[in-house]
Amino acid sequence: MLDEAVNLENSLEAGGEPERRVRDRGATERAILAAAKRLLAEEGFQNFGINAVARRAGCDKQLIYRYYGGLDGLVEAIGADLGTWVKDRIPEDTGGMFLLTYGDLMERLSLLLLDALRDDPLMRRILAWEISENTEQVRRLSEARSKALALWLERMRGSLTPPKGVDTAAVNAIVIAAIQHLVLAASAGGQCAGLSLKTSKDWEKAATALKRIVRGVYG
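Give just the one chain, in the form predicted together with a further copy of the same chain, as a structure.
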């Protein structure tokens, strides 16, 4: 998949013979999808359009219309691809520790989510997109992302029962919101609410504070 993308991309400026493309619809489709994902991850949703994707995929935009029915279909394909996100981010074992309290679990999950978002530019861009626009396109993508996140959380939680007397849904949503905004702000401007978020030392402080907050509610 990646090889094909690179090949297609380079075929634009590769000197020498014209380097005729192989006629392989499947490969082209995958190359387009890969190019779209890379483009979105690297450049953001601002300049994400038919022309840009076609340019990066090294093919004509007409093919995007033909194979995906336009940008909407392509975005939908990206959303469908997001389902794989979960599998990649689930450690098989719990790292030797088991029989956790809910507090232990949420602390661990928070830090895992923080790290996962920190090195997933595509997810970050989608998150920013969700916040900035409210088109049908984005709504579908948002739904896919949300479902993936929910599934991830559910898998990680296992069979642990949440404590009583606390609105865990609301509390967890706020914790997740904090994590997401922290990562987004850091990724965009290197800081959040005056807190610098550049060096790994900065992130340690943030992680410590996050742990403290989670521990504060869940003991």
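If the one shown is the form predicted together with a further copy of the same chain, what is the structure of the form predicted alone?
Coming up is the bare chain, nothing alongside it.
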């Protein structure tokens, strides 16, 4: 969705002229959003401001006020985009897998979420902020991500029911928290509790363990 905007941004970094780079509102909005996401992923909220985003996007800062209403509106737009992130990174098609049980569903969600978080630096930043920064901006992004994930699970669940007596809210929260911590620990130090998380084989081992935990609860 944002490929065009990212390509526009890359052309600026290669020496393109901002005033010739974007010619319509839609392209300008995408360029601003892509620049904001990249800046946020690289530098966090500490250096996240209108001027910095405008420089990164190669546009007049007044356009950010015009199209997004300012910094808060831009954060809202990034939050809304997280819903698209879930749809794009955690697709609702089953990839040829038959989801016959609730365990099948949770296994698929767990593995897709693990891969998606490993590949997305901005999402990893948001996860880290959730446990380290109690700000309104972080809460907005966190709530948007959680809501999008819950909606995905609700749509995919359909008529599938978990085993009786299982507190799915508690179990799923712990599984998701474990996935998030694995990814953050790997990003910070390449390991988690003595488990190496550097190579594809390391991650295969982690994925296998994750599947066994999910299946141990849901069958």
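In this text, rigid core is short for the largest set of C-alphas that superpose within 1.5 Å between two forms. Keep in mind it's a predicted model, so treat the numbers as computed, not measured. Residue numbers count along the first chain shown, from 1.
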Rigid core superposition, R38 Cα moves 2 angstroms or more between the two forms: no
A77: Cα shift of 2 Å or greater between the two forms (core-aligned): yes
Q62: CA movement between the two forms [superposed on rigid core, Å]: 7.7
